[in-house]
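First, one chain by itself: the form predicted alone, in structure tokens.
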Amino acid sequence: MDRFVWSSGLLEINETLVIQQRGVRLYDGEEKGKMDVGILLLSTHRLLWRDHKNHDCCIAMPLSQIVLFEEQAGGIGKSAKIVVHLHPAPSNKEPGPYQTSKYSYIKLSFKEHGQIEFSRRLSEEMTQRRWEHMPVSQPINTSTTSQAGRTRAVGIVGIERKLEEKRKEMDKNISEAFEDLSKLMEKAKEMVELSRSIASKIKDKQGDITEDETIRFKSYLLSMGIANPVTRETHGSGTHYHMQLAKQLGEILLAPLEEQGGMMALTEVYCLVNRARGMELLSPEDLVNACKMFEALKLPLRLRIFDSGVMVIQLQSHSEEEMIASALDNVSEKGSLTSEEFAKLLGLSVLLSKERLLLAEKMGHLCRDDSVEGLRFYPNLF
């Protein structure tokens, strides 16, 4: 605690504060310091403490000062602390609250917790070492019979100060970024009707255009997104929005659900589905509801639920005795194999993998051995 100089608590010129914790007590050591509990300060240069009722009482130390730190967690009854390691006191020290000490290191008691999050941002200045790059130098005393009187009033003010720049630039920094995301908005909305009027000029102008350059559009349009997406701006809400909705996804899973195999699981579909759609995100409730709506618009696909719950999208063509066909024969093939493995095989999820040699099993062509390495089908001999 030697090393602690009075201080009038005053940022001084290039000095800014990083952090400060309320209920915080000092050590000496082993040993209680002679003041109560106050606010605890750091820094770029100092660590100062402010006695939490008398706010003249006011102590600082050069970070200069610190050798090392290391935490201390608490326990019943205990506070957690910070162990402030230190140099020997400067002989040419400034007087402070105590002139000599038995102890090398010090003790900071967070009775209101904060410790963690403080010993983080020290330990960051203790890295940067900004007091040697930016010296202080002592604020100007322009009055020195009304210097004593405003001290603890422009103290508190110049923390204040700071704090509220700090909030202003923030609020600066979050405006920006939602000017930035309106803009993308508004780029992708262009992007969006520029894709539809090439639509329309490639349907108007078909016989002048052969049949590779289509298909070359086609599917720059496809990567831009959907071009007119169906939402509830335009169709309205309810049973109306989801026919329509539906309509659409038989359009555009075609195409996907074939090279596929003519299965995809739910949730690729809901991830293909929103990326095309741009801006104009559809809820993952929308998407289920469209689907149930496949069969009775006698559209081309299927929305199917496995016995473990997997929810799928599927092709109306989709032969089941195709699929178990080609686990059982990939599976003789093998000898054996895990769901991972006949991923790989077929090209699949492996979720989607497990399903088809699940169905397989179910029909009685496949069993299983389920052990410490996993599950494996065999075919069933019985």
The other form holds:
Amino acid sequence: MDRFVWSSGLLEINETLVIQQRGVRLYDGEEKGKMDVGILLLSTHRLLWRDHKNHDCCIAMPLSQIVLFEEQAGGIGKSAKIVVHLHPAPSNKEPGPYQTSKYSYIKLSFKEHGQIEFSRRLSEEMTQRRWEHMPVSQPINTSTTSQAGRTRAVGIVGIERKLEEKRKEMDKNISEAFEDLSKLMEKAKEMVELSRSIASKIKDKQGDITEDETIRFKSYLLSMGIANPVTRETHGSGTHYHMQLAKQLGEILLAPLEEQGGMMALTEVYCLVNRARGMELLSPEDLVNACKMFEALKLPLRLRIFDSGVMVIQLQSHSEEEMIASALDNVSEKGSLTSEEFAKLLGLSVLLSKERLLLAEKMGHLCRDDSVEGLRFYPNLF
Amino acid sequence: MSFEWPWQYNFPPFFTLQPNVNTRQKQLTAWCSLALSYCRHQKLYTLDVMEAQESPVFNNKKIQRKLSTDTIQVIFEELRKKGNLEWIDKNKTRCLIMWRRPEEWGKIIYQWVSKNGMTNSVFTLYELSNGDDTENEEFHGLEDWMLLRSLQALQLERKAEIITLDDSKGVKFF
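Now show the form predicted together with the partner chain, given that the preceding structure was the form predicted alone.
So here's everything in the complex, that chain up top.
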């Protein structure tokens, strides 16, 4: 017990608390100490003990003093204990509760259990030996050993320490940077809320806004990307940008559509258009919005959404009945077809060919055969 | 006489429950009539769902297609709605198949009775279903529960009355 020194119980910088356990009595070797029951604390650097009645009475011992420890199971009337074997005390040790001790080991008696977890944590700390490469600045700094304790950049430990510091720096920088971003997001949310409330006010024609200003404000909203609130749902609305885009698409897509048999999946259109543009790429949302305006602008293209959710662009002249009739012919000719075979036959993508077969089934021209072999379509003989 | 399978039996889509409503309707109708005629041919009066899945009706080994239990349940439900099927247990594992409804059986039995001028006479149930006289009749071999129901149907029409004899039941025709 003479390895302990009086302590304020405060943790140093870089020292963190690992686990604490109350109801622990300290034994000097086999003898019960003059200490009562108290709280045992394990930190990355030290083992501390505080009297549970008198909080000022606190002692500590560096973990480096520990050679090894072992558990001693409790019995009837006896609590479980951890026996800690210690190095001899350094000669320049600060004053503690015991000046001398004839034992080189102490016992920690866990009157309120907790020894399993404590010994686990203690063994973790003993393995990691964090006190060796995490320098603690000791406020009462008189002995030279603490100076030596300040780790210098030597060896692997030093390298590890530098890496750790670098990582911490990076971490700090990133979180600082994102701090601004999250602030920006908050402001943006407020702005959106504001514009939405004003837009709704315009809608209800409440508030003192003149006709002129209403129109001006509407145009601001449009340029910001919020469509006219009143007619947002109707088909003809949309921003100027989308209209222009739709006209442009109408010109670009005619040739590829003819080639592909009058129908293309929207994903293919997206890839095609963006590849052609090179710069100033379109976002998927812009593309969809532009496509929705085809009909309003009287362009010869149509956006079509199937039951399954697949979206395609097709020529207006493209007749679905013809397609289905020809699909029926193909299937009857071959007896039965899977969507892969159909795709190969027509040179379509598998997705589109499946859609066509499903449509034909919906109209009653085909029926399905679903088995372990896969999904096949037959002419509907029912 | 071997059973004649309808054309649908060899048509693979017949064994997949069709999503298209109209097609499904036609499919189920075909299945119902197939199931009933098969049971009539084999003189089956009860069916067990597990066994049914392996029976040649619902399992065509030649084209390697068979109905899933779910589809069988759908077909059975259709039959039940039409009055041709009744579940014996709550878990829907066994059922009674009435490829002829009790009323129809009643009519046939009554026709035979009146044709042979046996109205106003009393028969035991056993006589009717297993007697020598009825050997050539369709209702020969009819299971008791079915016979009883048919006679009950006749009873409702006041064409018969079920009486209890010493240790069995009998029926009097009017």
